[in-house]
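The chain below stands alone and is given as structure tokens, in the form predicted on its own.
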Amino acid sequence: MRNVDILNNAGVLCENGKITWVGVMEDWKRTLPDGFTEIDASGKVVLPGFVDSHTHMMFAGNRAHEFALRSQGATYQQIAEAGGGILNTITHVRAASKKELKKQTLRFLNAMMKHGTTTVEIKSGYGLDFDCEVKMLEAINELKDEEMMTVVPTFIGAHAYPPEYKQKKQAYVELIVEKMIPYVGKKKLAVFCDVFCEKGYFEIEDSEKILNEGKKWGMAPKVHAEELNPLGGAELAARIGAASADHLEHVTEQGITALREAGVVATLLPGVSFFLNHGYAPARKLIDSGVAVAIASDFNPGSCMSYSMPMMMTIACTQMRMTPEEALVASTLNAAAALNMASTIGSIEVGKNADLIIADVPDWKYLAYHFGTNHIVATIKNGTILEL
């Protein structure tokens, strides 16, 4: 993760949405054909577009009042137990139309592209009934088809228990397994199936049942693991062949070993720990143990109201002891691997999609070093220069 190749006085040629040449300009022997656009990035840095592999960015309403409560000492768990948290957002999402959900999410997508993100995963999980989960996934898929951003839909009906199932949790698990997943799979509405594997939410047995059913219907598994307690979610992710295990603030040595041996990407969410003021995932231990680590924003209204991947890099470096090289790889190539997309995005290589960003900085390390501002001056998506 520290192997970042830097080319000075270099160029990139993009044709038909793909990268077809990368090298130093003194080796350039071709003449650009008519119709090509030449971008002078002298004095700037060209990077692969950021890949944000874990978000809950489709929601309605906001939870600014909960932020104020936390500033006065209330914990995330206390707010959730009082009817806030995910259940708060569920109320707003159930009341919102698909058009309203798309409109707000599109604003976020455009803002993310301005900050250099070119691929994003978006989860459902704020409907928690059949109709609203489908509504969210249909809206996510319509954005995927209509917009330039590469959008990867994930089904997470197992995000929390809705209030109407508070006293009959097994009935809700059966609803997910017997009705939601078959419909989502048949309609091909999601690439991944995720579950919040946590004490008091979906524990190991139910999580495994849900994820295995998702696999039967063509959805690769992901796991929200070890965020609040060391429950064994990392081992579950390894056992079922998940693309990634996400959060991992309380991952154990056994969990780390399982992730490494199974080749599961550990997706860490530094913005959550920063925003909620709780412990960070052991990035240094994971990396030094040979686990591939990605970082993502987890952009959502309750635990990380930020979509800036450079900001996530800053927090990873300052609070999680990651080097700038590791943070960059974690935000690009390893994040692509967390979406099973490392063969097409995440690095500037011949044959990959022409997803590039240009930063007006003297050195790429400035992205994490000079935080709180946007250094991205151009975003190129599949070879198209975006007007943002």
Second form
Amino acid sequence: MRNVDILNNAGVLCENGKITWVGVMEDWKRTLPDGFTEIDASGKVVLPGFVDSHTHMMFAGNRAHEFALRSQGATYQQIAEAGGGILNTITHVRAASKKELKKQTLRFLNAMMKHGTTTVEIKSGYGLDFDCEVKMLEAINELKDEEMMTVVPTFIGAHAYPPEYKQKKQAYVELIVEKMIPYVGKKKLAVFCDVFCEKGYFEIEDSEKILNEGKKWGMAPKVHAEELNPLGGAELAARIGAASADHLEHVTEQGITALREAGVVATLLPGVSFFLNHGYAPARKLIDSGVAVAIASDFNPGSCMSYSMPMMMTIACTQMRMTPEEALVASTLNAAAALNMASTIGSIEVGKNADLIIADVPDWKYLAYHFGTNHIVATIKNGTILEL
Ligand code: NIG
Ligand code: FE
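We have the form predicted on its own; now please give the form predicted together with N-(iminomethyl)-L-glutamic acid (NIG).
All chains and molecules follow, beginning with the one already shown.
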């Protein structure tokens, strides 16, 4: 993850949406064919577009009030137990139309593109009944046609227990396994199936059951693991062959070993620890143990109200002791691996999709170093230059 190739005075050729040449300009022996657009990026930096591999960015309403309560010492868990948190957002998402959900999400996608993100995963999980989970997934899938962004849909019906199942949690697990997953699978509405594997949410046994059913229907597993307590979600992710185990603030030594041996990507979410004032995931230990680490925003109204991947890089470097090189790999190539897409996106390589960003900075490290401002001056998606 520290091995980043930086080329000076270099160029990239994109044809039909793909990268067909990359190198230093003294090796460029051809003339540009007619009809090609030349972008002068001299004095600037060209990077692969960011891959935000974990978001809950489709929502309605907001949780500014909870943010204010936390500023006075209330914790995320206390707010959730009092009926706020995920359940607060569910009330608003259930009341929202598909059109409304799409409209707000599209606005966010457009802003994310301007901050350099070219691929994003979006989870359901704020509907928590059959109709509303399907409504969310259909809305997410309909956004796949927006050409500025690759959208990857994830089903997470197991995000919380809805209020109407509070006294009959097993019945909700059955609903997910027997009704939601088969429908989502049959209609191909999700690439991944995720669970919030956590004490008081979906514990190991139910999480495993849900993820196994998802697998049967062609959805690759992902796990929200060890966010608030060490429960064994990392070991579960390893056992089940998950694409990624996410959060991992409380991952144990055994969990780290299991992730490494199974080749599961550890997706860390620096913005969540920052926003909730929680401890950080042991990024150094994970990387030094040989686990592939990705970082993502987790953009959602409760635990991280930010979609800025450069901001996540800054937090990763200052709070988690990742090097800028590691933070860059974590938010591009390793994040692509967390979505099983590392062969097509995440780096500037011949044959990969031409998803590129241009930053007006004297050194690429400024993306993390000069924080709180947007340095991106151009976003190129599948070879098309987008309007910023
Ligand atoms: O990744 N941990 C569970 N889910 C989200 C939080 C979602 C919310 O609070 O609305 C997370 O942090
Ligand atoms: Fe999450």
